[in-house]
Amino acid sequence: MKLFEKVEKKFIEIFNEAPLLVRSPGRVNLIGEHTDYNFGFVLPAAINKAIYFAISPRNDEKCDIYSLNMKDNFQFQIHELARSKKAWTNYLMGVVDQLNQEGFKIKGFNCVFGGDIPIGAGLSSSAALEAGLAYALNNLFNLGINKLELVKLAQKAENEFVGVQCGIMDQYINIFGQTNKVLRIDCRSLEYKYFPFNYKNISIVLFDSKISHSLASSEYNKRRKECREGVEIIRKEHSHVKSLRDVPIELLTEYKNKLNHEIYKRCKYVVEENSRLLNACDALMKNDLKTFGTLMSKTHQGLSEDYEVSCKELDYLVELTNNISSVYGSRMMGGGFGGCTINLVESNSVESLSDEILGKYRKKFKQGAKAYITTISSGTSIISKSEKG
């Protein structure tokens, strides 16, 4: 039985009615890390791991929600929202809260959801919850909210109700993702452009270090501050510079001796990463996956040496792929100090490569990593009758 069928079956079992079914995917970011809050570019893709919602409207203001994965239920009233100790519920209530704030009239709803996006692996299960429910409610109550406004609403749900100051990338790719395409998002203008990524013989493999260092949140905030400091110093003589997006490498080089060494390195990484991403898009237009993969690997080098957000576990997972011809590119993905590496691997080598890397990792660190194999898929959508068939 497919996962969405399990969700639908549980919904009918609990509520005894036919639901609307919605699929909401996780995501990977192929290149463009720590560029979002510097108003640069990112290049994510939706993936085949997803959360599935079965949902129907009620005639009152009660919301009755069941999590298939957690085997847990939660109820709340549309206009009586308060943060819960059950973390998963806050992502959903945050969406309802935003709809209330924007003046949309909705009633209560019944909902069962479940998915196969690994929690804590950096594949953005939180955005899948938020954007998926926003999309479902938009359709369920005919609210007429356009796709970009859905993205912004889902992001604000996480920023304001959950209390996590995430960027817009995760919700954006969740709604706008397309099969066999990556999405270049301009984090300043919010304009976007699709690029082809249709390689039948290539798998996107994630090696999850199963490490989460306590440095992550404090160092993340420190990097944001260091980037702002670099911008402010350059801006004193170049008033047009509003962010590192406005700084070409030639200009940054002029400031090498005027900036603190660490601040210079942080700025250098971000400026070079934006350039790498644009070159990576050009490579995809030329069907040049080798160059694309090389740029990914250079990103890891920059994240490790200049931005200093990697760790020995992530560095080792990347190092293990060096000089393996079936691996086109490898880098850490996400905020850093743990989480996953993302790797472009020839499909017929995935099993043997995974066995080798996971074995060596366990031997070195005395703990297991995990491999996830993903493909690029479409963004959030209603599961049609033909898909059910």
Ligand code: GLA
Given for the second form:
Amino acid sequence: MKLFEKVEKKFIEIFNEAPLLVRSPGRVNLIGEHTDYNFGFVLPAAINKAIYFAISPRNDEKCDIYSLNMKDNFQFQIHELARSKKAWTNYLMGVVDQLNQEGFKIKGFNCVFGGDIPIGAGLSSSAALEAGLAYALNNLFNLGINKLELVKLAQKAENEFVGVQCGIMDQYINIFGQTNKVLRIDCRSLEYKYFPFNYKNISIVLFDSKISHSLASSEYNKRRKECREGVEIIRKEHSHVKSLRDVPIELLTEYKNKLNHEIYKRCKYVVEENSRLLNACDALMKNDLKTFGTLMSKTHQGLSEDYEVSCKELDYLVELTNNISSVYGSRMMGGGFGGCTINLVESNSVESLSDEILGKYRKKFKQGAKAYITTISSGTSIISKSEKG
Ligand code: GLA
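Same protein, the form predicted in complex with the ligand this time rather than the form predicted alone?
What follows is the entire complex, opening with the chain shown before.
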């Protein structure tokens, strides 16, 4: 039985009616890390791991939700929202809270959800929850919210209700993802461009360190602050500078001795990463995946040494791929401090490479890592009758 069928079956078992079915994917990010909240560029893609929602409207204000993975349920009233100790519920209540704040009139709903995005692996299961529910409610109650507004609403749910100051990348790609395409998002103008990414001989392989990034949200907010501090100082003498996006490397270099060393390193990483991403897109246009991969590996170095959001497990997973010719590029992905590395690997050596890396990782850390071979899928959508078969 497919995952969405399990979700649907559970829904019918509990609520005894036919639901609307929505698929909401996780994401990878090829290059452009920690650049979104600095108004730079990112290059994510939606993947073949997703959360599935089965949902139907109610006539009262109650929301009755069951998580298939957690085997746990939760109820709340639309106008009585309070943060809960059950972390998963906050992502969902955050969406309802935003709809309330924006003045949308919704009723309660019944919902079962479940999926296969590993939690804490940096594949954005949280954005999949937020944007997936926002998308589902938009359809269920005919709210008429356009795609970009849905993205912003889901991001605000995380910023305000969950309390993580994330950028816009994860929710954006969740809604805008397309099969076999990566999406370059300009996080300042919010314009975007799709690039085909469909190479038979190259696979996107994730190695999951299984280190859950518990430090992530506090250190994440700290990095944001450090970047802002850098901007504030440069801005005193260059009033047009509103974010690191407005700072060319030459200008930053002038500030090397005026900025605290740590802040300088953070800013340097971000400025370099934006130009790396643009070069990576040029390489992609030429189908030059070797250059693309080399840029990814440079990103890892920057994240590890200058931005300091890696950890020894992620560094080791990347190090193990060094000098292996079938790996074009390897780097930690997402917020950091755990989660996955993303690797571009020649398809015919994926299996042997995975065996080797997972074996060495277990030996060193006495703990298993996992490998996921991902394909690039579409963004959040309704599962149609024909897909249901
Ligand atoms: C998390 C955030 C994103 C982005 C990445 C780092 O995934 O949710 O907004 O900042 O970290 O690139």
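Each form is matched to the other, and the largest set of C-alpha atoms that superpose within 1.5 Å is called the rigid core. Numbering follows the first chain given and starts at 1. Since the model is a prediction, treat every value here as computed from it, not as a measurement.
Chemist: Spell out whether the Cα of E149 moves at least 2 Å between the two forms when the two forms are superposed on their rigid core.
Modeler: E149: C-alpha displaced by less than 2 Å between the two forms.
Chemist: Superpose on the rigid core, then tell me if the C-alpha of I249 is displaced by 2 angstroms or more between the two forms.
Modeler: Comparing the forms between the two forms, which are aligned on their rigid core, I249 does shift its C-alpha by 2 Å or more.
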